[in-house]
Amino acid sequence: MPQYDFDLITLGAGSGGVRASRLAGGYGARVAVVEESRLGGTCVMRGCVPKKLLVYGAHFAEDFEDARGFGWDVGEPTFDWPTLIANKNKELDRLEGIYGRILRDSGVNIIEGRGKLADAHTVEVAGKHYTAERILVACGGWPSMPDVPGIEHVITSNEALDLPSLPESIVIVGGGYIAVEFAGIFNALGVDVTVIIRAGNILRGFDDDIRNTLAAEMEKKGITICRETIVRSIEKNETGYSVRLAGSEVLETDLVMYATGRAPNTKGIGLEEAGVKLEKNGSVCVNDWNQSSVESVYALGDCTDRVQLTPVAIAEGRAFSETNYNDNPIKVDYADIPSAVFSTPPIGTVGLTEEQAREKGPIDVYISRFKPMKHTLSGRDETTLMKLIVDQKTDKVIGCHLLGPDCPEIAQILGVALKCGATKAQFDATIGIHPTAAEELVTMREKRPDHGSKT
C-alpha cells in the first residue's frame, strides 16, 4: 500500500472544492487544498455574491423613484460608486475569512499557489511536490473571449466588479445571463448601455416567452440591443473606444465589456500530461461518480462543464466526499435544477422550456402577464410574467418560468414541487396567499390556445 502525504489534494478553493474538502476532512481524511487566488472561488469572489450586491445597489435607483408614488419625498438622491465597491470588497474579505476558518476547523491544510499535476498522485506547487491517494480538480472556469482585433482593450465581468469609476457609456458584447445582469446594473446607475448579440435574441436556452419579455423590459428601460450583429474590431481613441460592427457602423463608447461565455480553467495544470481526458473545450471528462479517465483523479464544478451553477458544484462536492470518505455512495441528480438570472427584472426558472417540453410530447401551457401590485402606485411600467408547462398525459408540472420582482425566491420553492412530481391539479388545490405575485401560480385556470411550437 503506497504512502502519500495526503488522502486528498483539491485543486481550487471555490464552492465545490471547499465543500468536498471540508467534508472529507470532517470524515477523517488528510486533506490539502491548493489555491492560487482567493478562497471562495468564482461565486464568492468574482461572480454570484459581488454581482448580486451590485444588483442590490443599482436597484435603489428605481426604489427612490417608486417611493414618490407612496408619499415619500426623498429629494434628489446621489450615488457614489467607490463607496459601493469598497463596501462590497469589505464583505468579500469577511467571507474569505469564513471560508478559511471552515477549512481549518475541518483539519484541511491550505497551500497557496498554482497547483499542477506532476503525475496521477502528485501535485506540484511552487517547486514543491505533494502526493495524495486522490486528486480532485475543482479549478472552475474563466471568461473566454474571441479572437477579435483590439480584444486586449476590453474588460470582462472580473474587471467590471472593481471599476475605479462608472463610465458614461458601455458596450456589452454577449447575450447570456452575465451580459444581461451587468446591463441592468449599469443601466440603473445611469450608464448608457448597448448590448450586442450575434443571435436574434438574448438568453439562448431559456424559455422564449421569458427571453422576449425580458428583452422588451430592457429596451423599455433604455438599453439598446443590437441583434444579429458581429463586432469586427475595437480601437482605443482619445475619448474611449470605437467598436466597428459588421458593415460600416461604428459605436463610440467609454468602455467595452465582453460576456461571451466562460471556459474550463484547466489549461496548463498538467491534466493531459497525466493522462486525464479532456473535451475540446478543455473540460474534464468524468463519469457519474466525478471520476476522470485516470482512476485517482476526480473533477467537479465548472471545469467539467456539466451544469455551471454554484449549488451544483456544492452538491457534486458533497457527493464526492460522501462516496469516497463516508461509505455513502451518492450521485447528483441533474434534473429540475432551479436557477435564476438577476436581470432587471429578475428571472426564476425550473424544469423544461416550452420548446423542450414539446419535443417530449403533448403539453398544456398556462401563462399570466400582469403589472406588479407595487407599481399600481409607483406608476412604473413593468410586466411580471408567470408560466407553467404541464404534461398532458400525467398532469405533472414540468416547467415553471417566472419574470418579475422576487421571482428567483419563488423559483426555489417551485423546485421542491417539481422534484416531488407535483401535478397541475395539486397546484390548483393549493390556496394562494393574497395579495402576492406567487398566488398566480395556483390560480391559473385557462390554458393558452395551442399554436404548436411557436410561442
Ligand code: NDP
Given for the second form:
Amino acid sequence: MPQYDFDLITLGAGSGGVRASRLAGGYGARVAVVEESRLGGTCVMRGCVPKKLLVYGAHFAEDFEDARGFGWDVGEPTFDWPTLIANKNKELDRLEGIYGRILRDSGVNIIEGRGKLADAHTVEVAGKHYTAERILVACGGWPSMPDVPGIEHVITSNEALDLPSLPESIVIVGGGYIAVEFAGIFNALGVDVTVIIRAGNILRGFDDDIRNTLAAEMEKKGITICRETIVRSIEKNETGYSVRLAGSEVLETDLVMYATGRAPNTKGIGLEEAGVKLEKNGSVCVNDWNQSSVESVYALGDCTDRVQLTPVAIAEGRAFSETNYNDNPIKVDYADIPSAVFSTPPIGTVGLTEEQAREKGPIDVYISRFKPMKHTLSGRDETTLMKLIVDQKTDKVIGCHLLGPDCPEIAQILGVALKCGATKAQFDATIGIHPTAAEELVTMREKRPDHGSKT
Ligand code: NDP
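If the structure you just shared is the form predicted on its own, then what does the corresponding form predicted together with the named molecule look like?
Full complex below, order starting with the chain above.
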C-alpha cells in the first residue's frame, strides 16, 4: 500500500506544470495535476498563443497596403474583430483539448479546482485532501498593477485578448513586452494608441539600439509614446476615460490598459503556512533543482523569480521530471536564452546587450541598418536593424540583437550558434543566403568606431 495517494501533485496546468506532469507520468509516476482554470495556462490561454494570433491578424493591414507596390489591387480591405476573436477562441479550445489528451495519455489525473497546500505532502481541492510524495507548484503569474485611483476601470492583457469590440483609442501604461506588443496590434487595426512609460524609453533591459529604433518605428506608425510620465488617476466619464497625468495634462480615451508586469500566483495557497519560503515579491525561493525550502515542495515557471518565458518553464519542467523520475539529474542552463518581442516590427535577441558586454571587457560592435528588400517595392518606410557584439579577447559573438520582419525566427538559430560558442570569424566564414535579411549577419565587416561607449 503506497504511503501517499500520488507520487506527484502539480498545482497548475500551464506550460511548465504540464511538461513536468506528463514526463513524470510517462516515467511511471502516479501523477495528478490540479487546475482551477483552463488547461494550457497563461501561454496557451491568455498569453503567447492568442497574442501571436492577433499579431498575425493585425499585420494583414500592412500586408494589404504593401501588396499594391507588387501590382495587386485588393480594393478597400475590411476587417471584422469579432471574427478574429471567435477564430482565435476556436483554436484555443482545440489546444486545450490537446493538452487534456496529452495528460491523460501519460496517465496523469486531472483534478479541477483551486489547489491549496494543507501541509508539506497534502493538497486540498474543494474540501478534499490528496497526498503526494512531492508537490510541484507551477501556478504561474497574473498581471500586477500599481495602486492608482481608478485602477478598477482598466483592463489588462487578459481582457485585451477578448474585447467585444475595438475601441477608437486606447492608452497603454507600461513599456515592457506586453505593452509594445499590444500597441502594435491595436495600432495596425486602426486604434489611436498612446503608450505611457515612466522611464525614458521602452523595453528596459534590451539593447539600447533596439529600444531606440523600435520606439522610432512605433512613432512612425503613429503610436504616441509619452516618456517619463506618471499616471495620477483614471476617471470614468460618459464616453470613456480621463487619464490624469502628473502635471496637469489629461488624456481622454476609450480604454485604458495596464501592462506593468506580472506577479506570482502564490497568495492564499498555503505555501508560507507549510513553511515554503517566498521572496519579497511573492515568488517561491528555489534551488538549482527547483526545490523550495521544504524538501517535498518544488516550484518552477513564472511563480519563481527566474526568467518569465514559456520555453524556460518547459525546460524547468523537463529538468524536474528527468531528475526526480528518470534518474537523470538535469539543471537548466540559463545562459544565452534567445527571446523575441512580437512588436511591429518584431525583435529577436540572444546574449548580452552592448551595455552588459562592456561591463565584462573590451568588445567590438557590428551594426547594420537597412531597408528590407520587400519594401523597395512596397514603399514602406521601415528599418531593419542587425547588431552583433563580439568579445575582443576570444572573438566569440556574445550578443545578437535584431529588429525587423522574421527576426524572432532568425534569433532562434542564432541561439544555437551562441550556445556553440561561435566566433565572429566563423560567422564570416559562413556563406550567406541571398537575398535574405539574415545574410547581413555573416557579411558585416566594418566595426562600429569605438567611442568607449554606445553611440
Ligand atoms: P515587463 O516587466 O516586461 O514590463 C513592465 C513595464 O511596466 C515596464 O515598462 C515598467 O517600467 C512598467 N512598470 C512597472 N511598474 C510600473 C508602475 N508602477 N507604474 C508605471 N509603469 C510601471 O512586464 P509585462 O507586463 O510587459 O510582461 C510580463 C512578463 O511576461 C515579461 O517580463 C516577459 O517575461 C513575459 N512576456 C514575454 C513575451 C515574449 O516572450 N514575447 C510576451 C509577453 C510577456 P520600467 O521599465 O520603468 O520598470
